[in-house]
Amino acid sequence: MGNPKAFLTIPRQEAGYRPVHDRINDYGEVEQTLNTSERKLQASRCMDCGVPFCHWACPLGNRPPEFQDALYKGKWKEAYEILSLTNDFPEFTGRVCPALCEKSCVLKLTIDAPVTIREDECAVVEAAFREGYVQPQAIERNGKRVAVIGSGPSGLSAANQLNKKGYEVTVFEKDEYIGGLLRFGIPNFKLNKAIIDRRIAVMEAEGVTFRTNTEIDVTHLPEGFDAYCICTGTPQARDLAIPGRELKGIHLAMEMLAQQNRVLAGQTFGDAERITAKGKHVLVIGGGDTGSDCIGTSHRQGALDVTQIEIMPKPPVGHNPATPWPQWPVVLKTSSSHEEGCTRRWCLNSKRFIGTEDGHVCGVEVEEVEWTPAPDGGRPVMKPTGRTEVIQADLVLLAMGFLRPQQPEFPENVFVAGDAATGASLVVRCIASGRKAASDIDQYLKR
């Protein structure tokens, strides 16, 4: 390493977010960037550990010490080449990954100040595009064809890897734009959609064929392909079947998020179908990342106020002795959207939706619950307390996760990747799954 003791003198510095009063007025990316000198200093904090746990923690097997060293030395092209060996789309993970690598960084485990791996990764790939290091490559074809069904992160990574191996790849997408979850599930203030378009243009120039508005029945796959990769994600969101669910103003989170992204892409919707938080009291049910995205979107649409409720207990702040490393640290996460204003509450179970005379939701009755450890050490047991209240709400957004899809029995030349195989997961895991599926398809077709 160029400076093996930098971690002793250089503190962790995050780029941070744009000011709240500025960012809630638009859908531009909220995260800022450091200048080149500051970014190189942050990269210098990587210690080149004898046992780099960041390698192990990353589903893609990224190699942070290697690209951090190149970045610190100003070798941006080399840093990108190292990064792209393991990650097809660092511009995506550099923006939306929860950075499992940082949770296992030795500096995290010792002084709670990990290297800014995710931000450094994003800086490297942005420099690569800016300086022209990312160029379409001429690829020799092997005469075989593969169909990829779905263009989310797993589908795109499978297509990218198969294309580079010489296969003629066609990606089928049921929606009007390429990107799947990246396009419709993640708000623009976290991932500008021009970032997706930029990568798609490179893949098209390298020979990948994309067909939008083409819904494929996976039990009747298109003919003419030697193998297939099913990357259809988790389309079924978990619903909340309690009294009053039929009231107007209650929506699955993805209905709102996807529509807002379409509006930003130039599409228009009539008043009857438009889902908007403007001038409304918003209640988000579900405490995960999707719920957080609903909060940020509601603010930008002009909500009067936003409340988020979660059935599970409030996690501890900073450190959780119940989830020591190498487990994922279950601690309180405060996102950029939470910082913009939100009442957050825990241990609340939704009992029924309350409506007005004209059939529109106006509130939700909730009950406090308590959680006790299970005798067998499994999932904690929920105990109702009988203490109920009504939370006012003109718009209710259900963000309680997704149901794992049930796949049919496929022929041996059909492979499944990403959320379609595992249920809802992380973008980085989906990219890794797509890469693995591409490798399996390659081995199968070479038999």
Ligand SMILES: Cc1cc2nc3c(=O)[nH]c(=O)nc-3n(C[C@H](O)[C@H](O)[C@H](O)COP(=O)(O)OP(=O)(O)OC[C@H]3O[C@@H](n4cnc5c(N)ncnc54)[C@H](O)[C@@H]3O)c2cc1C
The other form holds:
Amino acid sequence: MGNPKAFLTIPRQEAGYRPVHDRINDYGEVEQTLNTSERKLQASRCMDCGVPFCHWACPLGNRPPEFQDALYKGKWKEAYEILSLTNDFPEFTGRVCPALCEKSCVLKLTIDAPVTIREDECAVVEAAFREGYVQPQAIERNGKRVAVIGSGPSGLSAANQLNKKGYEVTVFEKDEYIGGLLRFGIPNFKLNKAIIDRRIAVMEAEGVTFRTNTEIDVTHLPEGFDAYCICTGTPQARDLAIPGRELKGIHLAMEMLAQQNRVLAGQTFGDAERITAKGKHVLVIGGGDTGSDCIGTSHRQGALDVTQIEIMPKPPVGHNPATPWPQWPVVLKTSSSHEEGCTRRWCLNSKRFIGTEDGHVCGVEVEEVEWTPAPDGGRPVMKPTGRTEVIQADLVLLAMGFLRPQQPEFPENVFVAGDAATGASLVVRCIASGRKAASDIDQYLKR
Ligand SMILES: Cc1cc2nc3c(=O)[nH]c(=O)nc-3n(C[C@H](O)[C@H](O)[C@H](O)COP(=O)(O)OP(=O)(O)OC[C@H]3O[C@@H](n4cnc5c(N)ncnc54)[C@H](O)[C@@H]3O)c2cc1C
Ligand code: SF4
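Would you mind generating the form predicted together with the named molecule now that we have the form predicted alone?
Below is the entire complex, every chain and molecule, led by the chain shown above.
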């Protein structure tokens, strides 16, 4: 460990976001970076606490104390090598991970100022690409073939791990680009798509074959492979079956987010097809991260105003005794998109959409609800209050999560990973799940 007392004198410093007025009109990444010496100082704050809960909290089992130490000492290559032992794609998690590790950092408990693990991770991998430490490796083949269906983070990590173990890997992807929700869900202002392309180029150079525009029927898997990894995500979003759902101007969040990402990739859409918030009062139904991405996208498209409503109560601000350290704290999250301007409301149940004479949505009737704790400690019970109001909206985005897919019974050489296995989760969990599936497939094929 480099500097055992640094955490006493060096405060946590986040790089922060670009100023709102600067970022609101473009889709460039909102997060800034620190310079090299500031970054090393941040890494020096890791006090190598003896029982590093960050290892436990990170689904990948990343080793923050080890790579912080190397980073603090300016050993960037070594830091990258430590990081890439456990994480195939630190450039994705370094940008979009909610940093479960930081919430369990001992410095979070003691002074509420954890080590900037996620940002440090991103700095290390960016330096590795810049300095040429990330180079395609020659891989000895073992003569066996594996098909990966779906190219989101779980499919990519499964493919990467299997390829490194010597399997000949083909990734089948139904969309025109590789990346799954990294490509089409997460907006460019959180993850620039060139970051995905850069990694795909390394994987291709190492021998992974990618087949885009190829939808696979998972009940009739292509022949010629020794094993299969199903990484098809959670394609079905939760809808809102209330009166007026058929009105124009009501869309699932992914319809808007995916289209915007396609537009930024150069595709064009006619006026009838284009979903845009320009000049509109936008209502986002659903208080989670997907909803937050709809808010940021709406701002960039030129919305007049944005409101986000959530049926559940407002989470506690700052600290929640129900989720003490080192657990993930269930507290109010304010994203960069919220900072850009948004009215946020809770405990509102949507009753019906209201339309204009020409069949376009113009508002949503909502009812205030109250939540009472369940006597058995389970999910709280919702009680309608009868207090209703209409929220004006001419674009409504439904961001209420995704249905957990039901998988058919597969033969023993078929493995399932990522959101397809668990329901909607996080990029970091999907990378971990893809790695686990690759290890299981390897064990299976070595029997
Ligand atoms: C809007 C949004 C924002 C998010 N932001 C974050 C974030 O900031 N941080 C975070 O950690 N997580 C975030 N998530 C969650 C994260 O993106 C997902 O948990 C993760 O991408 C799931 O990975 P996956 O590999 O399981 O599946 P996906 O990423 O969903 O990829 C599945 C792929 O399989 C393909 N496919 C499906 N069926 C077939 C078939 N039959 N044949 C061929 N291909 C097929 C799909 O086209 C898709 O490309 C976000 C999710 C959304 C929706
Ligand atoms: S992947 Fe996420 S949880 Fe794991 S060390 Fe990186 S930021 Fe922390």
